[in-house]
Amino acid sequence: MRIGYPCINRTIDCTANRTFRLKSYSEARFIDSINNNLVCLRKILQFNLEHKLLFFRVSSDLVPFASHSINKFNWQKYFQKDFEEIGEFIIKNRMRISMHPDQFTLINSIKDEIFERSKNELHYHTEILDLMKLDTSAKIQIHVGGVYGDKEKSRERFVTRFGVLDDSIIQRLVIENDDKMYDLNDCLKINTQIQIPILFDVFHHKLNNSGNLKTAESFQLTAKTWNEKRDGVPMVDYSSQEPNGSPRQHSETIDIEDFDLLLKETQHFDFDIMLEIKDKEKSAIKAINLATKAGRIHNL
């Protein structure tokens, strides 16, 4: 298993998601922001390597306004060498990368203009991973989307829209179960139609589980949706509820007993796990230490 965290490192003084207001857009500011973000991404990945954190979610803000009509600059060519060098570092050190567009990326939207914007956003995310020359185990994860008053029709609209996406997007796209609308059973129904891999979100499953599926059973079902040669081992998102917080509030720091229980429940499964916990790399390092003692971390 590889263990990681999303987007931001709170230990080093460098962020790979610097952006700016649309009204302040200029080509110079655009180039400067990307340059800063790529420099910081290198530093974060180096930190991660030193701490054996081999899974990382790259921020969608790596290239600000990349899919916006205001942006006419050929950033892909300008920064091509930088992306390739970062990709070489990732590949050399057997790291895994993912991305997660924001909640406004909705391919099952009832509005065509939102679908078009979503396609553009997915194309941008695909370009990032392609520029790094990463294989198709580097995934882009999205939620199924909205219900819009009819879950079955909205689920079918997702399937239809998926079929018109570019192949370059399709081969990287995965869906995850969410905490309110589309649970694991819904995702499995979609998978039977389009064979899209399912990223299992442990915390969301605790909040939204119409089939009362146990953890081990859920891992078994989702693992079958991944083709290891094409997709890599399954990806999993993990968090737990913040003590005394609202039911859907992610924890500030890792509940080590809860994580230990997950390791025991999933000892027969191979997967890479993303910790969606607010103190980021601090919890990921604690998780690495526990997983190493449990014999779950192996040299890749």
The other form holds:
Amino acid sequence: MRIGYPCINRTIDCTANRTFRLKSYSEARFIDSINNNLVCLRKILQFNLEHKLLFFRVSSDLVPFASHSINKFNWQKYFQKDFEEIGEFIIKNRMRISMHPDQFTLINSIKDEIFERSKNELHYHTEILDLMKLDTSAKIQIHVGGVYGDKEKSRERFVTRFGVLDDSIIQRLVIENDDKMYDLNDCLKINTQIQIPILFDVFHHKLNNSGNLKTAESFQLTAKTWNEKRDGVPMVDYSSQEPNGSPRQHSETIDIEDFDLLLKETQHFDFDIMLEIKDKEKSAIKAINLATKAGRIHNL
DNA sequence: TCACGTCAAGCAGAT
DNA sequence: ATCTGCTTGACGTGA
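Go ahead and give the structure of the form predicted together with the DNA, now that the form predicted on its own is out.
Now the complete complex, all chains and molecules, led by this one.
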């Protein structure tokens, strides 16, 4: 089991997701931002190594406006060496990387132009991981998308659209159960039609679980959708409800008892877990201490 | 230096 | 009809 956190490290004063407004776009600004982000990404990964946090989600803002038509600059070539070096560091230290394009990436959209934009966005995400020379266990996670008044049809549209994506995208794409529309059952249905791995989100499943599937059962079902040789061990997202917060609000800090319970419920499974918790690496460090004591962290 | 309105992109559900 | 949340943060203008 690897433990990780998404995108931002609050301890070190360096962010790998610096961006700017479209209005203030210039090539100099663009290059400068990517440069900053790559420098910070290295520092964050170094921090993570020192704390044995071997799972990390790279921000979609690593290259701002990467899939936007305003950007004509060949950043892939310009930063090729930097990407390679970061990739070498990741591979050498047996780290794992994921990415999570944001809510505008919708492969089942009714509108073709939204699908086209989404393809470009997915292409950009694969480029990042390809430039780092990471194998296909480095994943890109998305939600199934919108319902558009007809879930059945929209699920079918996901399947059809998935089939026409580039192979380089297909190799990396995984779907995640969401908290409102497509729950684990829906994802499993899709998986019977196209062999796409399902990234299990523990918190979303608590909020949206039509099949009333228990934790261990859910881990078992999703684990089967990952081909270990091609995809690596399953990825899992974890959070818990913020006490006194609005419903669905991710907790500020880890609920260590809840996490302990999850470890017990999942003791027969191996997976990598991403803590979507606001205080980021702080909670991740608490989690890895607990998981280590529980004998769940083995040297990779 | 700081507050706060706003940010490329979409959807659903609440107000 | 408009606002809010989503993985939410941070840019950037005006004072």
